[in-house]
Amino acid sequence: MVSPTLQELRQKDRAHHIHPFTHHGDMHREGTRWIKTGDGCYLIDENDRRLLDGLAGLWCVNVGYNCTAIVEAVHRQMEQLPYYPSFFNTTTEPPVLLAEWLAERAPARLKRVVYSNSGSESNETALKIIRAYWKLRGKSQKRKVLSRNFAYHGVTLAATSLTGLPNCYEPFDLPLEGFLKIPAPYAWHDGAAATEAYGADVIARTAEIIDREGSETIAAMFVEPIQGAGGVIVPPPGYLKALRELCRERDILFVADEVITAFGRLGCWFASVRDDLDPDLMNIAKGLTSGYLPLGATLVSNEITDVIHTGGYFAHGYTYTGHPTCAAAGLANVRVIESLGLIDAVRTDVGPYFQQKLRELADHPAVGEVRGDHLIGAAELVEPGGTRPPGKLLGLKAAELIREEGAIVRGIRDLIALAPPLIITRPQIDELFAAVRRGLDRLTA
């Protein structure tokens, strides 16, 4: 069979494929990009150019491309039993072993796991569990849900309602009723410094909203420890602990969305453990399999699970909930992270070095602020003279130039975001930031 040419593939793509998060007119006018293969921290495009992947796919390919251990684990499981559902009082081995692994390392109260296929679905699952929980406790009036401006929690109907990015919810006439937004600790956006005092002010404004709505009507608050797709918003000192305490005081469930922050990106398995957030539920995906196969999960506290079990039949789940092959990929992935010592490497070596190189970028005339935590970071971009350029989309322009210089980063509004694979080395970090600097040089030329 003769393989189609690149031109033929582009024609087929234009005719049949709707892409996510894409302006299709622009894409097809310029020509769809193609990625042929991957190798460690690199991607090889249609022109055989090696591109250093500074975003780890979509914040997820933590162990890099072509990880033999995951590929072999998937192959073995596909040969043994490619699929069987977790319905009908039945299970398979990989999801059970992975659930045990997660429970042993997750925040102390989170001992139960509900699988799904993505981060969006893990948040959707959490929302349904929360509604069932309060109903079984005789508090059905607690239905409102809080999330922050600039939050990203997914794109299913309810997860989009949680998301605090207008370009995600406005085209679909969302959010749904009962989804409320509270301030994000986005100091740069507010023209402030990310100090403890600023964080306290954001907490005070959040408390005002809760008190105005009535905490007796609020079911839960969804929180990313670092707001990823919203712009790598790193909270100021003391903010997260104060937010968690506010939820305790007001009897509001605290849900940690760790779809991006879990599995080593911050030099720990879970930010909720590192920062002692003690969430009532926690959502994960992305780095759970390093993106090799789709898998998400909602971790639930014993207190909530015990109440849910009193309700009898649990009428929730997906055809692929607890998919054995996806779970096998997840189990192999976390074992690779352990065997390579990637958590320690990110915490003590490449993470601090990445942050050093990011801070050095602050002297560039196109950069107004840098911020980050271990292997995740962002640079806010400014026009000549330091003028803030709202709406100019400098981030998207910079990302294009940086790609031409040999590295992939994400452009978001007027900023660029970086989150490379955990296997990245110091020389590769140098290569990444050299490409970023060359791209920014061209942006200001």
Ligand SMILES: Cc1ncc(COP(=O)(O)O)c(C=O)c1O
Second form
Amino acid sequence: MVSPTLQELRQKDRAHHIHPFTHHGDMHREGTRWIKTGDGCYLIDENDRRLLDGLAGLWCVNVGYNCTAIVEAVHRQMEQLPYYPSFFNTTTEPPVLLAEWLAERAPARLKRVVYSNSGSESNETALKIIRAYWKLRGKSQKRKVLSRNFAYHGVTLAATSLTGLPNCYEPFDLPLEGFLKIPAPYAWHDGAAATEAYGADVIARTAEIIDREGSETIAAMFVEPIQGAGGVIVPPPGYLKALRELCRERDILFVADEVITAFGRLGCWFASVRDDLDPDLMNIAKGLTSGYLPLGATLVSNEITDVIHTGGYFAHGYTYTGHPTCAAAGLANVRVIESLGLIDAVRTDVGPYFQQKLRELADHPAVGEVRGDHLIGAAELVEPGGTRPPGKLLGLKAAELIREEGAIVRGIRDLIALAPPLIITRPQIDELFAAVRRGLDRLTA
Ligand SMILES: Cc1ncc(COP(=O)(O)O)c(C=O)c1O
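How about the form predicted together with this ligand, since we already have the form predicted alone?
Everything in the complex follows now, all chains and molecules, and the chain you saw is the first one.
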């Protein structure tokens, strides 16, 4: 078969393919971009340009591209048994072994795993379990769900409703009723310094909303330990522990959405363990397979599981819940992270170095603030003279220029976000920040 030319591919793309989170008019005017192959931390585009991937795909390719151990594990499982469901009192081996692996490292009370195919579905699954839990406990009036402004929890009807980014609501007529927003600890946005006092003020404002609504009507709060897609919002000291405590005091289930923060990006397997958050449920996806195959999971506490089991038949699950090949990819992925010592490398070496380079960027005239944690970071951009540019989308413009300079970062409103693969080396971090600096120089030129 003759391969189509780039122009033919672009025509087919325009004719038949709807992309996620895309303005299709703009994309087709400029020509859809193509990624042909990947190599470690690099991608090769349609012009055979090598691009350093400063976003690990979409915050997920933790072990980098072409990891043969995952490819071989997937191949072996495909040959042995590509698929069989976990319905009908049956299972296959990989999802059980992966569930055991997760339970051994997850926060202490989370010993049960419900699989899904994505972060959105893991949040959706958590929401259904939470509704069932309160109903079976005779408290069905506990139905409202809290999440924060600037949160990103996915795109199903309920996950969009959890999301705190209004541009995700239109034209879908969302959020659904009962999904309430509480403040984010976004100091830069509030014109404040990210101090403990600022964090305490955000908590006080959150408590006011809970009291106004009545905690007897509130089922759960969904929390990303670091808000990723909303702009890499790193909470001030003391805030997360206080938020967790507030939920405990008011009998509100605390759900950690670790779709970005789990599997090494913060120099630990789970932020909930590192920061002692003791969640009632925890959602994971992305780094669980390093994006090699789609897999999400909701980890559930024993207390909740026991209540759910009193309900008898558990009428929830997808055709691909516990997919053996996706779980085999997950198992191989966590073993690669272990065998390469990536958690330690991020915690003690490349994570601190990345933060050092990020902080050096703060002296650039286009940068108003930098913030981050190990291998995730963001720079808020400003106009010459340091004025804030609401609505100018400086982040999107900067990301374009940085791509021309050889690296991929994410533009969000007026900021750029970075989250490279965990296998990145110090020289590659230098290369990444050099490209960022050149792009920002051009932005201010
Ligand atoms: C924290 C968080 N939760 C949920 C999701 C949704 O995951 P998915 O796109 O796999 O549905 C994302 C995706 O970026 C995320 O960052």
